[in-house]
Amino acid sequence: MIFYRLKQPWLFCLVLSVMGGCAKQEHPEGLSSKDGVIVGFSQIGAESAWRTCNTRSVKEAAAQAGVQLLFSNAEQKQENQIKAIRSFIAYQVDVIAFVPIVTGGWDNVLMEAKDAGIPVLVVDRKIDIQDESLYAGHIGTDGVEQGRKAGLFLLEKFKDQLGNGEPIHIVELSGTTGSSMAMSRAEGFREVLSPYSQFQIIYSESGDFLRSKGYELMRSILETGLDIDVLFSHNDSMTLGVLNAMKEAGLKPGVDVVIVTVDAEQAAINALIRGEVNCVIECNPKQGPEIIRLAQALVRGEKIPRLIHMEETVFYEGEDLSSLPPRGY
């Protein structure tokens, strides 16, 4: 079957029905492709304020640049993302960008995009494929470095206790199993702390980056009576659930348990200011302008960097954050 360049968004919906796609699709109202750039963007879902901001950043950047964006919400299912990418191929978009929910399972669909002559941008999370020519570049955040920053904070926090022989018990709530970000943050964290035997990870479990699972896991952990000195949470949504569970159990988060979290949502910064969190590591969601810039460069036939990392910072307990602008997520 041959698909020609479709000129109206409603025809894209028809293609989706033929392809059997079931993820939620959004299309610009009253906008035709003409000779402009069309980008197909597959997002993994809306599981957190961070993810919502990430999506908003892409949509706003596309609108400002006059780029038509075909958006698909995969609702946390890889099969939905694969269907969306195939529908983008059928629509003959200029560039495909997607946030991979897990690292593996992309070879076939990306080969289809390559055969169709459509360049692909991997966004936020990384993928593991045999042929790296199947995608043009990756734009996102450095999960390994974020994990390292968490470890370095703990080395400084507990520097006076190192050498006394007392174990420092760590509970880790990791992100979605199989996601590059969960693996990267765990890798960087262990890289920094592994030379110090006092730091002991006594429990590590996936909370899928969800607030509800963070709450449920921490309730379960506390019921076991584990002696916890540190919580390292791979994202703020899980951390916010943890804070609720700790408070219900009569604990003072940030005091009874040192808490390190990643993302830097406004709610986490507020918790840091209240003393309920000790360290917040930024994961910058505002990747939209860079994604659209790279997409436009690819359409012009330009070569782009294989890897671009967003600029990020770390927020520590005791800092004066009164002048910090609102996070926007």
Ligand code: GZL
Given for the second form:
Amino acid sequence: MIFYRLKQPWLFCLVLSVMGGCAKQEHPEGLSSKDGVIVGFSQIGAESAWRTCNTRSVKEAAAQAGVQLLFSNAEQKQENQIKAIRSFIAYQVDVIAFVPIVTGGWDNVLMEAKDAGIPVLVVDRKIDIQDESLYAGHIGTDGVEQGRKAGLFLLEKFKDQLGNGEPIHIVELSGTTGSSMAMSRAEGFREVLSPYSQFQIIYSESGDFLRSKGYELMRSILETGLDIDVLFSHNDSMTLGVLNAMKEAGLKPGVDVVIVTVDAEQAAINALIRGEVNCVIECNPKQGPEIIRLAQALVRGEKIPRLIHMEETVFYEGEDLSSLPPRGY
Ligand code: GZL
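Could you drop in the structure for the form predicted in complex with ligand GZL? We only have the form predicted on its own so far.
And the full complex, kicking off with our chain again.
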């Protein structure tokens, strides 16, 4: 748990003792929202370049706005997120923002935040909750649309084969099981392709958004001799692992296997330019300024939109990307 921009170093120790006890404490003297907004931010981890960019974006935006950020890295564990949120409640932050690693299991802790009068902002991924009033709004990206874009690219890519009865075998490496992003990308992808029976998802497995798992899964898939025409990977980190496994097996990724990947980190754009992937779907991690703006609005007692999706695009093989600015992740 790292505290950004706390004015009094002594406060660090006091707050740490609060965090450990998770007991309800009076807002420590000398630091309250009159000294500027205090936001507790629970981030899921650092599993991908996308995630580290998302974290950097929030920290930089908080610093820019003079917002005090209590930052917690949950290291991919929901129980750590729940502990952090309870600590934010004990510290009586002005706003709680968190990235729900999975959709379920948030009702109780968000009820505690509501009882403490602290508004909650759901960031990036979505939650599945009984009482929608337990959070003020969600800002993130549209995973279903990202999945649809992947499907639409394949319809275009294989348009000359449609109707010839030839099956098009798809392997899907999905994100963290139970995460809204894994479910939504899978949903949008299937929504577009299910009317076309030639597209057959012959293998789908979670690679947990991790490069190492993308490599391991692809290596074992290739060892089975499965005939793969397409890989749909829910994030670039897993795709980068896949590229290594394919090359080790003597395959030409992007040529022998059509690859569609999501995030649009620099390494994936570079692979697109090299012809090793065929389509990169942007998922915009730079949500920090919007998150801080929404947090400040909540502190002012303003209502915020229930749902805000970031602007995003798609990068295609053969596009001239020479003027594309560095991705920053
Ligand atoms: C998407 C985000 C996903 C990214 C992955 O909004 O939740 O989590 O696609 C990251 O790179 O791990």
